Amino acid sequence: MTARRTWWKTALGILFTALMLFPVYWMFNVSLTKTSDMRADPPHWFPWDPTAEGFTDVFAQQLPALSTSLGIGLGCVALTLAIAAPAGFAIAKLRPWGAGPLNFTLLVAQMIPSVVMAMGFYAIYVRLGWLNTVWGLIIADSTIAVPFGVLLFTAFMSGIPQELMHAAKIDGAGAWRTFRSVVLPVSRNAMLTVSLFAFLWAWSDFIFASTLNRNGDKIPITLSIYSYIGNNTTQWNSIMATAVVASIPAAVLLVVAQRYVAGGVTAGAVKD
């Protein structure tokens, strides 16, 4: 009876997994489909006569956009860590006045729709002359990642034993030295988790890119992919090939960092 129940659960899990992964498979299938076969009825469920023209277009035309997205993602990670890690340490260990209201403000900030923030950034960037710049996108994307990073660092660093802090203080270390030499080395999981989410948010951003950098010389891949959409024709195999290539970094990062992400997200949830 137990074996039969286990088999049933396994089959159901496989079915749900297949349903969730079907869009990924269809994206790959269309990326290998010839333009002449796009409107086939019934559609080609498998790439019987595959073509690599979509991937050829990607590597011939989209590498600058991919490198721009990579630069924006790495810049967002660096800026997020530079702000969120010290802020999380201050809230968790230094306990400044107003830490509670600040945490609540960070939670509220995460609920603001990106399109509303994009309109606000547009009004500011027009006055400052920051439109159509890569570093303008880095700053905008970081506003999404920083609140999450501060909350996660606060939860993680709250679980660091006070004995470590007291030992550092006895050795003559100030707050900054304690943060740099004691807290950061034991916060690896939290740093990797925040870095991963910050990079993925910046890598997949479209709202800020389309609002703040539509006419820039360097545009990210989420905006460059629209070059394949015309008034009369749409190069679906090139679009899907670009989506496949753009999904690879995110998939690799998630697979490599999943163990650290699990530890970083759950850290601080249970107090000893």
Contents of the next structure:
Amino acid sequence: MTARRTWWKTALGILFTALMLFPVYWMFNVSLTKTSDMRADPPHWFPWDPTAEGFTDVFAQQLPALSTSLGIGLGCVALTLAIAAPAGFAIAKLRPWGAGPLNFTLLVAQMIPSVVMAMGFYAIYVRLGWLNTVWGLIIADSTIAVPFGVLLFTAFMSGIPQELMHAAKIDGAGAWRTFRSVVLPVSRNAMLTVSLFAFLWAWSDFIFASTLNRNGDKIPITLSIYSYIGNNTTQWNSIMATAVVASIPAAVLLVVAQRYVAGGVTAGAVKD
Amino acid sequence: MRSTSPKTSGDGASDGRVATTPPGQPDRPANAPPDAPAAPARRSRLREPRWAAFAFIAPLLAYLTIFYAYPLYRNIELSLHDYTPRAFVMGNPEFLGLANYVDVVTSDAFGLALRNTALFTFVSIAAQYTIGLALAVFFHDNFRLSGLLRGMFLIPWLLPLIVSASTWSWMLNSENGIVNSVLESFGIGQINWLTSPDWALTSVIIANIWLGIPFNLVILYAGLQNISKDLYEAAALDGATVWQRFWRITFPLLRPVSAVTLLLGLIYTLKVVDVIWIMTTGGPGNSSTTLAIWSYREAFGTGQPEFSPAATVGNLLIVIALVFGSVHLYLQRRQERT
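Requested next: the structure of the form predicted in complex with the partner chain (the form predicted on its own having been shown above).
First the chain shown before, then all remaining chains and molecules of the complex.
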């Protein structure tokens, strides 16, 4: 009886998942549809007669935008880690003055709508001439990830056993040395989690890109798709092919990083 | 004491750590009882000077000041002046005080935008939460493939919003969309999902619900993991039905997690711009314009940027977000205390 019930639940689970992922499937399906079949009624449910024209268009037109997005994503990861990791270490282990209000500020910072931030940045960038620059976008995108990163590093580093810190201390390591040679290597999982999210948020960002980089010659992929939709309402196979390619990093990063994130916190550090 | 710690990071650091084990101590410091002689030394030597802590935290403070506080300050300033595009570049706007706020609140668009924001937010999170909770309970009974399927549910959450929003746009296309095609086979006539004022808001809500289900599923599933299995076993012995077990055990015990999920969803949904902008740009007319969309459109959506009203609407949105945000923080504090 139990076996039969489980079987039934698996079938139901597959049905739910299929329903949920239908839009994703549809994106694939449309990306492989011929332009001439685009307006078929009823639409083709399966790509029986697939075409690569959508994907050829992507590689012909979107590679610069994809590499810009990659650059912005990596820049955002670097900036986020550089600011969040030391701050998390200080809050967790050095007990600085004002850590409580700082934590509160970070929580509140996460509640501020990006439209508002975008306007503020626009007003500042207009004066500095930073509009339509890649680094300007990196800084703006990092504001999504930095508060999250600090909170995550603080939580993670608070869990690092005090013994480890003592050992480094007794060995004569200063705060910087302890941070670099003990805390950072042990915090690999937290670094991967923060990097993963910082990258994904920067990669997917639309609001900052569409406000701070509207007329740039180096536009990220999200903005490229958006202007593509505006200009070619018939080429939905190319639009969806671009969407498929734009989704790849998200998929790859999840699969790769899930392994690390799932690891125990300090298990590997204290054991030996 | 050895001081030959390798300079390399990574694996080198673990060597360094082994080398730091004081002589005479067991190899596994974690399991060793804290030895008394070390304790006083520990106390005196472990205090870092204040400036060390400050040095580590200074980049963050500078960052928050320059890239959070200053844009927010600029935003408030924008809302108190009349920033025409010319004044924006020249930097000599007229000071208006709260006139912009009065204009925004008394304008015709305000009531509609507020209503749309409320509908968008509450319908979205109510549906996301209900579906997310149902799925979490469903996946809680481990069955074959449940882990894999649960993982696949995360996909919509990870896709860039432009990807999901444009996919939904095409699915909801009036003439060629798959949704209308399916409805037609059930004898339902064409619905102009994105181009009719009656349906535009519904369409963006549907897409947004789909986007939010994974987040609700993940948090609520984690919450379910923390409920003791013994309770369910005891209830089963007492002859409680599945329905009773859900309402008497699962739901009440999940309340703190539910509160956090709903409030985070609320704060997040209030700020949504991308989905609506990509699918309908807030239209037709103002029929799917929320406060966030309104602000975005005034500043960046038309050829004529109107930063002062945009900043005003944006600041009102911050106030609303902060009200719900402080409820969230209050609940979190209370939970930590108990």
